[in-house]
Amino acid sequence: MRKTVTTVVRAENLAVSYGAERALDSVSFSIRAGEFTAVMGPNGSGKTTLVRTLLGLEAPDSGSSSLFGEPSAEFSDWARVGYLPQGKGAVYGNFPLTVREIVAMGLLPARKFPRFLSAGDGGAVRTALETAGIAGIADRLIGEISGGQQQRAFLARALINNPELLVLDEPGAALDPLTRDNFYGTIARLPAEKGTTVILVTHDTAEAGRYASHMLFLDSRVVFHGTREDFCASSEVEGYFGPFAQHVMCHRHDGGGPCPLRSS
């Protein structure tokens, strides 16, 4: 039986190195159930390393991380987690598989051996396709649809087990602005509609600021972690990024004037 927890993800003094290079250094934070957290930072700041470590795909040099109260390295209930890594479309783009088949494959990791699909899986596949807004292209080959539609197919695949935690690593990197906006809008509805906890790794700080409830800014160390409102009101954040960049992320910029949230 699954244990109900309020803290879905926790990191305590995480440190990860690649040779002499320190990717993560003393990283600590926690994410509660139902939060939509955008993980942001410059290139090489450790964002992908962080999510891979949280998911037990990288071993830390020191420190610890947990999922649903269990150490990441020991966690096994993967039906509770949906994960969309970088460049997923490139892996399957030339495969002779339909969108429906790609989505259905998301059911297999949570099943015991021998893993196979059954006739009763159709309902779950349809629900995932509808949630991602691609039910109308279910029978198209994955390589024949647009990049935005491919990303929605892999989002549906990550959603098919109705995960409690959804982790997305740069899902909008190759999308045009309109497609990216629609994609993020779909994700942003999940916490309210399904109670999903979302971690979104992104370079797109302006779009993240529009949709996320919480922000984690990483530069090997945690520069900021907290609510969007605290981010927009923080003088420390303004000192780190500069006032204009902060206002752009908060969608309250007025050409560099005072942030409205900090006005008296």
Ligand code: ADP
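The structure displayed is predicted, hence computed values, not measured ones. Take the two forms, superpose them, and find the largest set of C-alpha atoms that agree within 1.5 Å; that set is the rigid core. Numbering follows the first chain given and starts at 1. First, how it differs from the form predicted together with this ligand.
In a rigid-core overlay of the protein, Asn162 has its C-alpha displaced by under 2 Å between the two forms. Residue displacement note: Glu144 has its CA displaced by at least 2 Å between the two forms (rigid core superposed).
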The other form holds:
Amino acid sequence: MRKTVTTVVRAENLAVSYGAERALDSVSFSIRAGEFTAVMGPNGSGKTTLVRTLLGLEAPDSGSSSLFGEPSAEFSDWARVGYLPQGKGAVYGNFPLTVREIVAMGLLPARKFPRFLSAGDGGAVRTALETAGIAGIADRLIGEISGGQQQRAFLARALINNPELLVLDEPGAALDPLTRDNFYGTIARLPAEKGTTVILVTHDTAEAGRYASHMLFLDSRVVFHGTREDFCASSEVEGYFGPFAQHVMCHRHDGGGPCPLRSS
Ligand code: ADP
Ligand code: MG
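Given the form predicted alone above, I would also like to look at the protein as it appears in the form predicted together with this ligand.
After this comes the whole thing, all chains and molecules, with the earlier chain placed first.
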């Protein structure tokens, strides 16, 4: 039996400007259920603007985008989406919420009014804490843990509704090398285990090459969008990014396959 493949995210000819500056231009692509897309591009290439526009947080000048077939601006079923915004740096000070409370708050968008948490929510909170590897610090105050631990608390919050679409904007930036592998490992299993669609904005070419099924390269416009295999086989890509980027992304250094970098 063939599995029905649904389009989860679609962008059609999106243009977004801030004043005179055009952050996105003629951006079109679609992402289907279960794809793990690494969004890459230089600083200022519009990656954050793109995910915010897809989520209906920025209004495009022209063009359109949709989530689960609904225009982004009208989408309201936020329990289906987990979003980890780009880190603004660590939360410090006496912010009076524990890790457990921050994570539990992720349940609220799925609630009808009145939006209360109940004792029965403990199981979902525990699972999310364990998935993000922070069960051991659940009762610490958010301001008293490291930036990497905080990022994982926000990841747990993004995961708690078992979202069909998970959007992560540079999560690696706040992670120390020890927690990085766990973090990416956790995310990488979701498409196969739960059919989750993942959009990961990252500068980390090695991680992108290792985990992503699809690549979306942005430089205000879409420079490349396609499967990792097409990316690795493309001589155009090599011309644009140089052989080094292709090498780092296409040679899975964990032994996942031969290096496809041609020697000519
Ligand atoms: P990236 O995430 O790839 O680094 P951004 O989407 O954050 O890129 O930014 C794209 C461009 O838009 C940059 O030149 C940035 O300076 C500009 N920009 C982003 N957000 C704003 C904003 N709120 N106001 C004005 N300019 C912005
Ligand atoms: Mg950004």
